[in-house]
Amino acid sequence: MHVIDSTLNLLSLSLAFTLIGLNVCISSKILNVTDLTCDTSVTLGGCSYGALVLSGMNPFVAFFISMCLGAGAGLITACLASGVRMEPVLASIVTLTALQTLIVKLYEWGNGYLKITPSALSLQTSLDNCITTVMIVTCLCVLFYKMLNSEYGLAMRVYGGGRIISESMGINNNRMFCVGLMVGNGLAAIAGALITQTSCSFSTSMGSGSIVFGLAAVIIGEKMLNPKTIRGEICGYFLGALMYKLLLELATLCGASFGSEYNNVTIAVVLTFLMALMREKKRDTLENV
């Protein structure tokens, strides 16, 4: 029973961590910019959703706040990028700054409540809780793929191959950026939403390192599937985030039975980098054959 509950928590995190994949995408390569305000909508999502079930709201309503706090994050990079001309990187890391203080205090307000309700954050049992997450998930794929297939995803596409050409077709570039953003991160405040949930627990610090999962999942679902199209995209997002996970775990059970000292997040990234290398000479070889 113990390995079907960590089987079906990993998929549940897997599922998650494809939202934050789809929000490289849209950022480094739908809109072509680099925005680090992931981490911060990660931890913002899950903390907001902590604190908001443990005082008794409706999961699904906490769901919804907490993307509607991601999107504000999203919304306030854009603002300081294109009001005040900031760089992305520079305005993302502004933000990530300034919403600590919010993070904090949303942490403290629902570890309180955890002290009274322990067990309040997930749901019945890993199965409910894997449903609940490839519900969540899978409604969320699709909504990300009509958009890019619609008119408004063709202008955004449009607006990361060149914001000249972007002007000329009369498409205005603020709004597409900040829309841009806000789904970005909309998507990963409920990524640390369901990451809140499958755990039972969140944290200050649970979004560090999320941009990094992000590109490894894109970067290895692309190298897997080389996918032609945005369907396979997503199911590579999906696919990279699994394989990921898995080497992050097995990297973990193999440091803790052999006591090694070195960083286990090291050895996983290691495994896998070797791995997309592989994966492509092999594709190279057999193209010059």
Given for the second form:
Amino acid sequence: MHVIDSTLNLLSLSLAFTLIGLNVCISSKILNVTDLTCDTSVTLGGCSYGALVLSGMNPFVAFFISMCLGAGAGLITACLASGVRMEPVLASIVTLTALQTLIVKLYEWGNGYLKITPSALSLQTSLDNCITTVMIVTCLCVLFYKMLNSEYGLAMRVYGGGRIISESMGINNNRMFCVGLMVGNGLAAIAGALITQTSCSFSTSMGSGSIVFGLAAVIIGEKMLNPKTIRGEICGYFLGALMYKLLLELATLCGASFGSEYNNVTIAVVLTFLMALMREKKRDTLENV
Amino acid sequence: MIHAEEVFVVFYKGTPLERIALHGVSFSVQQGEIISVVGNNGCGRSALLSFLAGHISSSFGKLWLDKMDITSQTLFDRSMIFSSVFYDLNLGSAGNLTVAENLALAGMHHQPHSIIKPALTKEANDMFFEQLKNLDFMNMELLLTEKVNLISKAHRHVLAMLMAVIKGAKVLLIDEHSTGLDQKTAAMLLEATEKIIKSSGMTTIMAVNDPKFSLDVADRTFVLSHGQIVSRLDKEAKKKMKPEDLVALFNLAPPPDAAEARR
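Given the form predicted alone above, what does the protein look like in the form predicted together with its partner chain?
Next comes the full complex, this chain leading.
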């Protein structure tokens, strides 16, 4: 039973990290900006979800609220970047620092280590949790796909292609930047909430390093599937997240036998090995134009 | 329709690098007119066109569209009026999208972008295919699904012009788009340019390196030297001119000191 449970949890977590992959996709591939707000959005989403559910709120309402909080974090970064004219990286670091206070407050409110009673979530087993996660993530991925294929998504991609051309195509650059970051960080916050739900616990540092995770998911997914369409890319993110998660599990296993200080080097070695296996035979110089 | 009044453009104003690119340029352009701007390198042609498009702003002077003062309008505001086809390819079309997506983008210029409506439909694709086929430019209709970064320069310039037509821009600005192409392709590009301008009836201000094209296609020609318009040739004056005469005309333009003294 234990094996099935942990497999299902692994699947749920990979699905959650797929959403972080979508965040990275929006910020670094579509809008072409570096946004580190993702880390704090995940923590914020997870902590607010946990605290709200503990206080007896309906989980779906809590989901919605944590999503809004994540979108708010994105909005703050966007306002700092376009209003104060900071570099987006710096703006996201400022947001990250400021929101840490809110996260600690939420954590205190939720009384630290959380044991969400399954009845509060109306999810009795990890299978239930997995099914809910699959449904939520699938819905979001479909919406994301629809959005990218819509006129608005096209405008978003033009923004990433260059600020001057997007402006001369009648696109409001500031607004596009805001919306992009809000969508991305909303998704990241939902990922945080899903992680809290799956692991039944939350902490003030649960999201740190998630941007690395998202990037890893995007890169591994792209290398594995070499997708040509947006649909393929989204599938790639899931596969990438799953692979990376498996890798982490493997590293933990190695850590159990050799000692936990070997974790990091195992991850690095296996990741390098994977990349070496999947490297391109021919160099396409125009690939990243 | 477009009326510029004593426009000065100064780069790096107030620094040792200060350079006056436009030195009090005034002109009017009527609806549907084709204007060519000629001159040596560094005479201010590109500055003039970039100023009109809104890429750079003027230090003094006014710009009017009919009765509206558009001097302080930014690139975003002016994008309804002007469309630019410049030697910098990235100012005319988005490189990370396909040809069809670029054309679709131009079509949705005037309305807010819908989040539900798909950007590209089958019908729109077929329409673009027909349009490109009618234009008959180097099999461009076969490139609809190609990323714009990967198509040739000439194709990109034609794409930018078509986007201007689809967008319904009032004025088309062309700056040196045939530069850097081989002779045959450049000739084809100029031919396509003439076809597009004439069939759409768009007001056009162009700076083209080919003096013959400047004389033949344009209704009027401005000769620019050292940031000033030194002579304006109308239809009659141009009829008597050969391309060599035009080149001689701007080569003989007065040096900067004389231009300074005249002010």
